[in-house]
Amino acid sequence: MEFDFSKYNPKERYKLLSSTVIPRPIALVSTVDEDGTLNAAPFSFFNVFAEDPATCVLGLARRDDGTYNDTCRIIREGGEFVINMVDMDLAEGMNIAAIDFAPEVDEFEMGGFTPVASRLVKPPRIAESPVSFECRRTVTLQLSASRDLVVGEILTMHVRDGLFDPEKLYLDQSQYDVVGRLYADQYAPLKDIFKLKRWQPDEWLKAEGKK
């Protein structure tokens, strides 16, 4: 079976890419708009790429009229954003934030979430987030009438209390209750985790009997 996707329309390649490449991490993006409205929403169209600058991806969809959504207009005017990443205590308050909401509405208050003042830019963080990276965009790319990609540089990164080890910053796995977005109404906790040993080349052909 093979989907040629000059043969389907963007909805339906959403579809089969969305059910397909999971679990996607969430995004929880925290803005704030010129007038002090807090905004906050989620994308799973996201991820890290790089370390040298730490920078982030953002896939964030326009309104079917092609319009901005709140997050895409303010960061295309500020150029500023918080990333709060989603655990199983966050998630009812996630689902809230993706109501779509008119721009007026606070959707820190909708979604039940504390504002904490970031130190590098002006959005603030969500203060029950496990994880929270203060970003400012570097540039934002268009790739069609309905989808921007806006790449950030991550500038600092806000962990809770006993997630990480300072010293060796290796991460507590227990105490990171982190939730993946499947498809449609589906998510899933990180729970059955497994390790695969790195190898390096004469290691790995010595363990195999190949040297």
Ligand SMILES: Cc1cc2nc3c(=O)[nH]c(=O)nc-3n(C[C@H](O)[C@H](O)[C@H](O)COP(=O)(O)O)c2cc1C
Contents of the next structure:
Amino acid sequence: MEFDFSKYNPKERYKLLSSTVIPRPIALVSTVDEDGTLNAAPFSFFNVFAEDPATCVLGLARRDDGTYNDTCRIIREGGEFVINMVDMDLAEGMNIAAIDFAPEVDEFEMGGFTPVASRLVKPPRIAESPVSFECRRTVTLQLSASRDLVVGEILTMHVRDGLFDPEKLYLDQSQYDVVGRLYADQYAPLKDIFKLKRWQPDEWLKAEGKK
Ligand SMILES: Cc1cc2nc3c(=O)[nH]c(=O)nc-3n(C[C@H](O)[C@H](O)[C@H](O)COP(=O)(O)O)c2cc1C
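Let me have the form predicted in complex with the named molecule next, following on from the form predicted on its own.
Now the complete complex, all chains and molecules, led by this one.
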């Protein structure tokens, strides 16, 4: 069976893409409006794409009436945002932050988030998040009338104490209860982790008896 994307509308393509490219990480993005109102919303069209420079990308849709959501509008205006990773304890609050509140509503208060001042950008991070990245927009790609891809540079990273070995920079996976998004209202924890060895070419060929 083939789904030729030219024959499907955006909502149908969304179904096909978002149910198959799973799990997606969730960026709970904090921003601050010009009048100081705190804003937070989750985005799962999100990932990191480079470490030199450290780069993240967010896919931000317009609302059905064509207006920008608050996150998109504020990033367009100020260019600064914080990505807070979502763990099990933060999942309920993240879901509340996804409600399309009016711009003047403090979504930190709605979601039960504690703001902590960032060091390099204006928006605060969320104290309850295990990992937060302070980011500045590098460029926004306007792919269509309804879709912005915000490419951002990650300037600095805050992690919950005990999550990382500060010398070796190893993450203690057992302490990182991060949640992935599946489709619609479905989410998944990280579990059943397994390892795959990274091979050198000669090593693999020898092991397989091909050399
Ligand atoms: C888990 C989850 C992931 C989401 N991912 C996206 C996304 O990638 N892009 C997007 O435009 N909206 C996404 N949304 C919807 C926004 O979070 C929602 O429109 C929110 O109200 C925007 O808030 P804001 O106006 O404060 O920016 C997602 C919602 C949820 C619950």
